[in-house]
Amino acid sequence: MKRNLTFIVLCKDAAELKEMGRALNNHAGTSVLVMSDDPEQVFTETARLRPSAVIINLVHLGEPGLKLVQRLCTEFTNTAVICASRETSPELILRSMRAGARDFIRLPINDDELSTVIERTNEFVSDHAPDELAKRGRAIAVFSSKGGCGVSLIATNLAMLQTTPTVLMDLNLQSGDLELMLGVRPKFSLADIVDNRDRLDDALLTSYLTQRSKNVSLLAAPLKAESAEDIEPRHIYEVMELLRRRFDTLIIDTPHSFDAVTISALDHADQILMVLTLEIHAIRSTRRALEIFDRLGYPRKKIRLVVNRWSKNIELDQKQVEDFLGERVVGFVQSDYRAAVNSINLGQPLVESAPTSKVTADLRNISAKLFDGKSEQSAAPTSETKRSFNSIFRRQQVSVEDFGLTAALDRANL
């Protein structure tokens, strides 16, 4: 079975420390949680974070470093130990083997060959995983890198949509309003079970949690702004994987840019439902987002686009705007304006507010695109609505080619 694999990385040589957390991103269904080159650190982490894998890089570290694959594989037989070096002679490869390592990687990093151990890896995690870490609920982090975009709405709307146990994360630590939309008030936030995660239970999570139905609770925001400053990237990995394990789908309000602990959330996310308008700035903030998410390593298989507010009168055709981003959509919500404002007044999401309304069926249809497996062909406009891609673009004296220029100045300036 196919496992979602976490690993962290002991390199003393920066440069390569880099090269092999890029090269582990940029697999699918793996997530780097540390890099460090501190052994003592290392095994700290893994004894907190209980990895996948450990990857020790043997350069630099000698005789100390064998002895720490030998430490780490006594204490941790549910994490596998793998080796890597520059230096692949039979006698360093089987002193790291009598050491306790399952695999060993020669650097440069051959992607093929870090396909094969990242298998072997997952073969292992598979006959190794204990019973209770064996369901593992996906997660979907719903991100826009322009405000005003509906993320808030659209993640809200999604998570009432599901009828397994789901919890609804609001990362936007300093002006969370998930309760406003969900008409709850939380006692609790994300600060309660930061402050007590080495003390949590399932008891105590959940009471952390605001129930909102029967199968959707509310992680709420900091309720004090200034609780938001003790928050760490590495808390909000520890706190997606607590509750990855409790419920079988956690879905993440993003904020709107790339702070650290918004790439922390991406990072471990199975999948991004990236929102956007079919504006000329969200458009072309959509494209630098996406640039970003190829640097970090990103799968676009991990990236799914939709588009909001979606109206017959914007007059821009679905296929010159996927050519200019390199990316499909898989899903366009009507703009309904009366209907969100409503939903958003009376505290109750649209799918309880207007239930029959288009809106609410375009988020079924994409709620089923993302949870229920089914084709993620793009739920376009009709031929009878959809019009010539004319207006924008030109009103405002834009063509492709002038987007082109733009989004290399903007890449200049990243």
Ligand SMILES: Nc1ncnc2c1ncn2[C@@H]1O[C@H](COP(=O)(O)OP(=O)(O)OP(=O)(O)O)[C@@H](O)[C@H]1O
The other form holds:
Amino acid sequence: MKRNLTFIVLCKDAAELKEMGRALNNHAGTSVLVMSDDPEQVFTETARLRPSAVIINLVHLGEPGLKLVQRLCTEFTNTAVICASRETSPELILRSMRAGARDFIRLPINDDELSTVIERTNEFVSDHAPDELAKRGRAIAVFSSKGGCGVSLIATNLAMLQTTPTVLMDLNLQSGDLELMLGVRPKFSLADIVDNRDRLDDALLTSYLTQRSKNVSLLAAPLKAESAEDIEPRHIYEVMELLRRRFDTLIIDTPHSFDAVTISALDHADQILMVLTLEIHAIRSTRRALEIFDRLGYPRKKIRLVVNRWSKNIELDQKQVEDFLGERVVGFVQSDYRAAVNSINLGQPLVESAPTSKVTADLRNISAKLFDGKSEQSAAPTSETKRSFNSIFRRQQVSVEDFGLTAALDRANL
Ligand SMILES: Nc1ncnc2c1ncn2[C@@H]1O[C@H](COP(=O)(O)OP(=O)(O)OP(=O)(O)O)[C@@H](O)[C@H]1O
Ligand SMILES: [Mg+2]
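If the structure you just shared is the form predicted alone, then what does the corresponding form predicted in complex with the named molecule look like?
Below is the whole assembly, all chains and molecules, this chain first.
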């Protein structure tokens, strides 16, 4: 079976490290998780990320390099340890094999040879704990480019609708409120996971989550705003990977900005559920966000649009909105102020507090489309008169610059 193979690369020589990273990234079905020149870092990252393989360039490492090979092979039996070097004496190859290396890559990298090594790594991974390595839950980021559109409400209810182990991650680092929506009191948060990432095992990871129901756990936002400052984009990726190994589904409630931490979550999510309301401001800022996603290189199939607070009294034509956005809407969630406010005040998601309401039925439909792969498009229930609004939009030249979001633009300009 072909899998996505993950690699950590160790090399003391910056140019060779770059060359190895590029060659691996160019290869279909591989991703490089960490590139480092520090053997200790490689050891701790391997412990945390459990990659398919670690490649160690022995140049400048000498005997300690072979010791590291031995240590990695003993500690991480499901990870293939591969040596690499420009020096290819039979003695060095033999010593690396004796230390436990599965393979040897001659530098400079030859693509055919690399393909063979990757093929063999794939076989190794298939033979070693295939079940554990195959598990990589799906990750859905719920996002909107404007506040108050219903991201937290939709993320929470989608999580509650899952019938297999699901974790809800609150990425609103300064002002998370999912604990209120779920009616729980977290003792720990994302900040604890990040602080203790060097010694995280399954048991410790689980202890930092707050169980809400049989299937749903919450990874709360930092309980103190100041601890959010230490959270970096790479931590988000690492935490997402850890959670995906334990849970079938990871749903992330993201902030409405394109800061580096949010982009890291969006980058690594399988899908982005983009929430908007049918107000001109929200529609226009959704289009800007879609443009940013394009520039970040996200394929459009990664994005799913959902209209929240829909009402038949809104006089906008669905087709025109879709044409303006250049994207179909996959679902509509009815506006139900009473049910929404009660649900939040009670700390009971709509699926519990109003299970038979229309708004819950809409959320069930969206969950089925997203998670069960049912048909992709949705038609809003029709209303009689629809106002043409193209003229309103035509006045506005949409540009990403006025987002004023340096991180996104830096990335997008790559
Ligand atoms: N379908 C709906 N019908 C009526 N009210 C809704 C609906 N969805 C959300 N709301 C209300 O809109 C408000 C914002 O919802 P929510 O907190 O989920 O949005 P958000 O995008 O996460 O906002 P924030 O910017 O605060 O993160 C809440 O008061 C919620 O009750
Ligand atoms: Mg929110």
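The term rigid core refers to the maximal set of C-alpha atoms that superpose within 1.5 Å between the two forms. Not measured: the values here are computed from a predicted model. Positions refer to the first chain, counted from 1.
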Did G347 shift 2 Å or more between these two forms, C-alpha, core superposed:
no
After a rigid core superposition, would you say the CA of S367 moves by 2 angstroms or more between these two forms, or not?
no
